[in-house]
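Encoded as structure tokens, the following chain is the form predicted alone, with no partner shown.
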Amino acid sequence: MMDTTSARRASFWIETTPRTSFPPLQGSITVDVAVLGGGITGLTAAVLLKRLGKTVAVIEAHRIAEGVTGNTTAKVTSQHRLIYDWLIRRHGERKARLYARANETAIERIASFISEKGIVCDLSRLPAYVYTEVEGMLPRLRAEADAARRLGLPSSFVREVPLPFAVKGALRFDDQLQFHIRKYLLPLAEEIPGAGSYIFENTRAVGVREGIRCRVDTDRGRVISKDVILATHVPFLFKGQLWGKAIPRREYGISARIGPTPASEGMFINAESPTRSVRTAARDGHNVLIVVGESHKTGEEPDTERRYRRLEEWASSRFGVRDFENRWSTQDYFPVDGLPYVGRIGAGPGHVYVATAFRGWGLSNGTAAAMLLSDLITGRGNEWAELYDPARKSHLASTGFYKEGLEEAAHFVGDRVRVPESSPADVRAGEGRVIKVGGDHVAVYRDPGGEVHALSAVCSHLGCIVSWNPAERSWDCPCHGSRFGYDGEVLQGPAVRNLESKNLGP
């Protein structure tokens, strides 16, 4: 029988390195560059940034490394499921092949930065796979597999794949890396602090005023800059209002110890529905196995603890695991168009720039977005400007593009007709529900002690009625994604305010 209920909320990767203690900002600085965001866009474009002589300054509203890059799967590669075939048809062949060359590049400069740096992270050069056990897959396997070498990229079908089960055939892609992404990104960010640069951890930014030169408030002081980064997953301006553009699905990951196993020989997602990315890890001399999947959107799913469980049976099917260790869950952000935002927001010779939106593929996409970032801003050329521009019109033209604002508006207005009059008293101890209490929309959690948590259910981003996610604890806006404590705290942008508190008497 397996054991779920030891599994710890908290990734492998957080887990398993010390906790940083970089401060919080206290009053007012001067840096050439802001970075808001302390995850691998940020750190990276900050290191890169200080290397060409500018000083910057970090801001991250909680800690370093433990957002969406600390929750990934830490696999740095340019096979992101079958992408290249469809790039080509809608995108055209000379962007396909920018796409490949930039993830391409941000796999051999994480390489460099390991190299030069002497980084311990656990890091192999593996193939990956992508596999299907449904023959009907496999036509689309080879095209891909065809569309990726016309690209330039280390492609190949192959009926063979190291997994202990049968597999119908999969795309592989050579010399692909893993590696642990906090033992890679602690002593990176290690090069930041110093000489007119810092790192500043729980400071939240609330605000941003571009001009001659740029203002960032934030809840515990105040930068200015010459130019600004936001590299906060999504950013919270309403200039570019790049949340209107990209999607928001929530994944899970979980991990347990195995023997020897030969799934250590690669790197592993199917092709079908649902997910099941697998790539094993080391702790304490022991494998690990580590499965991500079970992606939905944001705020649409009542019941995320089978997410847990689906992943863990599958794991305990497939490998012969059954005591699970670790929890976790990510979200990502879905270009509409399937290309990610990156670079300046706005037209003009503006100073704020963006890097969101990367599909699931943060370490390779978001490696590339940082060394654009410091192309741009240092005033030198890059040729994957175009291909990331945030103002590009491309997105005007799909279909996600509108049946996303459909749904937007489904949510807006839909959410509020069906939430009921109730009373607090009607929530369970453990439970969370959003009720109508004399006409105001009111999310109310009554913990295990019996407490009841009351607050505004409607999200300070833009007032849609958030939802209950009861695998995490936490308040999910199916809108744009934001996400709050239980308590309100905002967890993730693009919110800045917390959720209200509200006062239901005895």
Ligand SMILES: Cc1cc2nc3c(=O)[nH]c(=O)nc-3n(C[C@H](O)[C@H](O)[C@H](O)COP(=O)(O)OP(=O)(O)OC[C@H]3O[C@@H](n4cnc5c(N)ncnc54)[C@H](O)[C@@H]3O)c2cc1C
The other form holds:
Amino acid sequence: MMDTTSARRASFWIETTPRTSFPPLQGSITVDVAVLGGGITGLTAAVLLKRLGKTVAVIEAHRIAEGVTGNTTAKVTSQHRLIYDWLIRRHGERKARLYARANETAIERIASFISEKGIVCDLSRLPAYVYTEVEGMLPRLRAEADAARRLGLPSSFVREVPLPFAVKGALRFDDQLQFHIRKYLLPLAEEIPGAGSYIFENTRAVGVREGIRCRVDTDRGRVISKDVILATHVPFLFKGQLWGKAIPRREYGISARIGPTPASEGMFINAESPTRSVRTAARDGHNVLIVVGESHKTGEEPDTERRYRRLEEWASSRFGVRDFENRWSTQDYFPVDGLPYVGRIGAGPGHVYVATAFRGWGLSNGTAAAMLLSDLITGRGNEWAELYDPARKSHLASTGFYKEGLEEAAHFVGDRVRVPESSPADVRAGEGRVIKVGGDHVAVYRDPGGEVHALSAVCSHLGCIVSWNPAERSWDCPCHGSRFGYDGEVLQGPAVRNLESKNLGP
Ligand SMILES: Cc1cc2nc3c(=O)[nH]c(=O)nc-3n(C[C@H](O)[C@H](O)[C@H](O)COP(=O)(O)OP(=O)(O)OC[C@H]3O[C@@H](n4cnc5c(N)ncnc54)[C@H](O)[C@@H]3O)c2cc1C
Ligand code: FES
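Next up, the form predicted together with the named molecule. The previous block was the form predicted alone.
Below, the chain from earlier opens the complete complex, with every other chain and molecule after it.
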């Protein structure tokens, strides 16, 4: 019987680096650019803008590089599974080429930061493989290899991959990067504070008023700036309503101790479902296997624990590992037309910018987004602007756009009707459940010690009913992916307000 219970609930990257301790914002400050969100997108944009002579303030609700960025697989590649053949058919060869170029340029931007600053972040240049174990997938892999080659990407179709199990074939991209994301980002972020620029942690932005001077309201104080970047993963503003054009999908990660393995010679992801994304890393002189996968739409999986079990069983059967060290999960947003949304949003003076929906490939896409936004804000041209334009209409032609709208409406209505009248006494220790009490939807969690934590089950974003995520002990919203702790605190937006607590009486 494998040891699955002792794995710690933190990402490998967060657990192997020190916590940051930037101060919270106090009072009111003025800078050129307010950057909301301290993930790879916000931090990279802040560094680039400061280098271009702007003063910046990074406003981070929790701690920097602990959001999706701190829970990633940390592959930096333009090989985004099967995408280029589809992009050419959907958006045309010119745009597919721009997407490839944006991501390749971002990889080299990251490599340059690392070399010019001498950042020690376990960097290696390795091939990235997308492999298949299914004969029927080979024609798609070959088509992807052809598409990638046409776009000038360093790709080839191969039969052999350095994995300890048989595959039918793979697409190989050469010269990609693998690193430790926080060992890269934390030293990079040290460049931000000073000379009129700041990083503020534990400071949540709750509103933005756009004007000649923009005003960012936070739960601590206020930032006045000429421009505002929303790098909060998904934007919380109603402007642009990007949460309606992007689908939140949760994914799970595990790490396990492993001896020498051929898998250290590459990074891997399969072409079929369920996803298995694999790489190795180093920890205290031993080798670690990282496997990520089991994606599902946020708020729609009642048994999240089984997702970890499946990953561990797979890692055990394919790599013979038993000694599991970490379990973590996080989510990314998937744009309905396949391309991230990066640029100015909304009508008006045009000083508010977003970057979101990276489709699970936000280390390169987020870096490209930061490069694009710093160019837009400093008035420099950038050929990627049209590709990523958040106001583009191509998402309207997507079936995903309408399907999402229908699913959201189904959640809004259906989840209300389905909930039974019940009593908190029916909720067992360790269980979380939405029940109806006197006509109100109440999210009830009874902790292992028997204490009941009762909250309004109505999401503070736009009013859908949240659902219980047992593995993370959180309330997750199936409409746009907001997440709340069992105490109601916002863990992930677009919500900016906590779930209201409920007093259920004696
Ligand atoms: C399981 C998984 C594995 C992945 N693996 C890879 C990979 O190998 N390679 C790759 O390229 N991509 C990968 N991705 C995608 C990539 O990690 C993300 O797209 C990227 O990290 C997103 O970065 P971000 O800066 O936009 O968001 P985040 O890192 O989430 O940063 C946003 C920050 O904003 C803060 N915030 C939110 N709301 C507010 C507010 N109101 N006020 C202030 N701050 C706020 C959050 O706390 C957070 O720190 C993966 C994604 C997943 C889900
Ligand atoms: S996240 Fe939008 S309604 Fe909950």
